[in-house]
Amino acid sequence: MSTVYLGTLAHLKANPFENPDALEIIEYGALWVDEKGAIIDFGKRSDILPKVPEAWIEDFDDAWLIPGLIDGHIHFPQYFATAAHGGQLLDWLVQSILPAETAFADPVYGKDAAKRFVKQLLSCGTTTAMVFGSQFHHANEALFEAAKESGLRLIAGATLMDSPGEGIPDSLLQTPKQTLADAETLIKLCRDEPLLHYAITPRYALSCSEEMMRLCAGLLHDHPETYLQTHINENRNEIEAVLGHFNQCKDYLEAYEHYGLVTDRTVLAHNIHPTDGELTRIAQAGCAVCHCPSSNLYLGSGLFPLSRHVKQGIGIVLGTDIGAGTSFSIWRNLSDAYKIQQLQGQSLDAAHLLYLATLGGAKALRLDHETGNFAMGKSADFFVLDPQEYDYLAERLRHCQNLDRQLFCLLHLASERQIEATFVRGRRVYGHG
């Protein structure tokens, strides 16, 4: 039997950076979903309900139904490493993060963390996540299994490091031979699971030998359904270190281009300090970039140049970047994204912000045929946000002149505590009922 979900619907029909009428909000709305979890139709209740007299009705009253959030950059083995002190990027990694990642060598610890990690994302309204996995194969198997059981749409792979360095624990270094075997195992697992995708994941340019980088290129070539994710231009000291090591390269991007790693299946995290030439070549390759607002502020990395990316037509997805980020909620990261652009003279409205977290992220990850908005035929991935759970928020919304302004307030004032339920493919994966 099909199901009709009732509430206030809010989604993007198109790209608001190109189309000023892209945002659609439907008060007293209805989302009609078939028994397989695909969207049949949506609109006003008065239009939808007469079409489906025998449907199961889930009435969320005045709560908001919003497409599932997309987290484009988060580190699974940093699940218990948030809010760690340690200066800026490179010092913070050595002092606080790499030691925390070694704990995943324990299979029991890794399995427990995987279940908690996935549940935490779903509780924040996240239905799709691109994840830097553990360095330990058993922990990554546990992550994929937890995602499969819970219904999270997952893109993930082992975080690859084989270049020793000061402060890097030996236990986090893999051999290319073992990397290949582990990757092939998980790639095979994903073939029969439509919600699971493998991402080849060199940590960043300095962490991988030439042999490892060539192995990554080989995997990407042999398995065109896979993604490649890595870091770029996050911190000025990092950029200086990369250019010192790859002294034949004119910029950071060339260190990846040299091995054929910059493609339309590549997602580059951060890119806060790009050259104009890098932006041009990223756009030409069809490569996507992930902006991590809270993380960038926490580490003092810099202000993401959104307008320069948009001008080039580069796909952008948002990321929590746990553990440098301090919230698992993409929704809460939107407020920081707004503030970062305010500091650069660009004022984003509710449509721009919601787009980056939903349809824009889906486009960047080549998943907009499956998810990102309420278009007919897409997967019914959404979450239910109930402002009535927070007295001040409920009262604040009553002082807004229209629904657009209500949504803008929600983007700044609501949190995961107001999320009543999360659905993937029409299946409730978080919440009760």
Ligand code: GUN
Given for the second form:
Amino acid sequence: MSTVYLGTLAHLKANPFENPDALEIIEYGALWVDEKGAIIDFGKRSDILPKVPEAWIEDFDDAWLIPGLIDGHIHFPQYFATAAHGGQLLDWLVQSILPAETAFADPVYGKDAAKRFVKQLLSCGTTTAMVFGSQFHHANEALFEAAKESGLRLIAGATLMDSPGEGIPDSLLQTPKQTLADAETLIKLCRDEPLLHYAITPRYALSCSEEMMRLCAGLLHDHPETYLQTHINENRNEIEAVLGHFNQCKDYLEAYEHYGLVTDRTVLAHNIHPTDGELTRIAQAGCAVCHCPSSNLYLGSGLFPLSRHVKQGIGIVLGTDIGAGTSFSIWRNLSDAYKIQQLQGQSLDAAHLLYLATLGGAKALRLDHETGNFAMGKSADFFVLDPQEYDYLAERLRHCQNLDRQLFCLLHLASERQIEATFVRGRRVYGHG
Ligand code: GUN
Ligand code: ZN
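Now show me the form predicted together with guanine, since the one above was the form predicted on its own.
Full assembly next; the chain just shown is listed first.
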């Protein structure tokens, strides 16, 4: 039997950077979903309910129903490494992060972390996550298993490192031969699972040998349904180190282009300090960029030049970048995204912010035929946000002139604590009921 969910619906019909009427908020709304989890219709309750012959009704009263959030960049083996004190990117990696990633060598630890990680994301309203996996295959198997069981839409792959260096634990280094075998196993597993996708994940230019980079390009070529994710232009010292190492390259991007890794299935994390030339070539390749607001502030990496990306028409997704980010919630990252643009003289509104976290992210990840907004035939991926759970917030909303303003307040003031339920493909994956 189909189900109708009642609440205030808020989503993007289009790209608000191009269309000022892109945001749609439907008070006393209804979302009608078939038994397989596809959206049949949505709109005002008074329009939808008379069309429904027979259905379960889930009445969320005046709570908000919002498309599932998309986290385009998060590190699974950094699950217990958030809020590590001190240092910018390269020091922080060596001092706090790489040691924490070695703990995933223990299969019991990895399995337990996988379950917690997936549950944590779903509790934050995240329904799609693009994840840097562990260096240990069994931990990645546990991650895919946990996502499959819990219903998270997952894009993930082993974080690849095979270049030894000062401060890099030996246990994190893989061989290209083993990498290939492990990747092929998980790529095969994803074939039968519509919510699971494999991402070839060279950690960044400095962590991979030429052989590993070529192997990544080969995998991407042989399995066109996979993704490629890596880091770029995050920190000035990192850029200097990359240019020192790849001294024949004019910029950071070229280190990836050289191996054929910049494609329309590629997601580049950060890109805080790009040259104009890099932006033009990223746009030409149809490659996406992931902006990680909380991480950029935490590591002091810099201010993401959003408008330069938008001008080029580059697809942008947001990421928590746990463990550099301090929140698992993309929703909370929206407030940081707003402040980062404020510091550069641009005031994003609720439509822009919600777009980046939902439909914009889905487009950047080439998943907008499936998820990202409410549209007939799309998967019912959404979460339920109930402001009544927080007295101050409920009261604050009563002082707003309209629903747009309410949504803007919610973007800054609500958190995962007010999330009552999360659904993927119409299946309740978090919350009671
Ligand atoms: N660059 C290379 N590895 C990492 C990582 O783990 N986190 C971040 N933020 N940047 C990186
Ligand atoms: Zn990262």
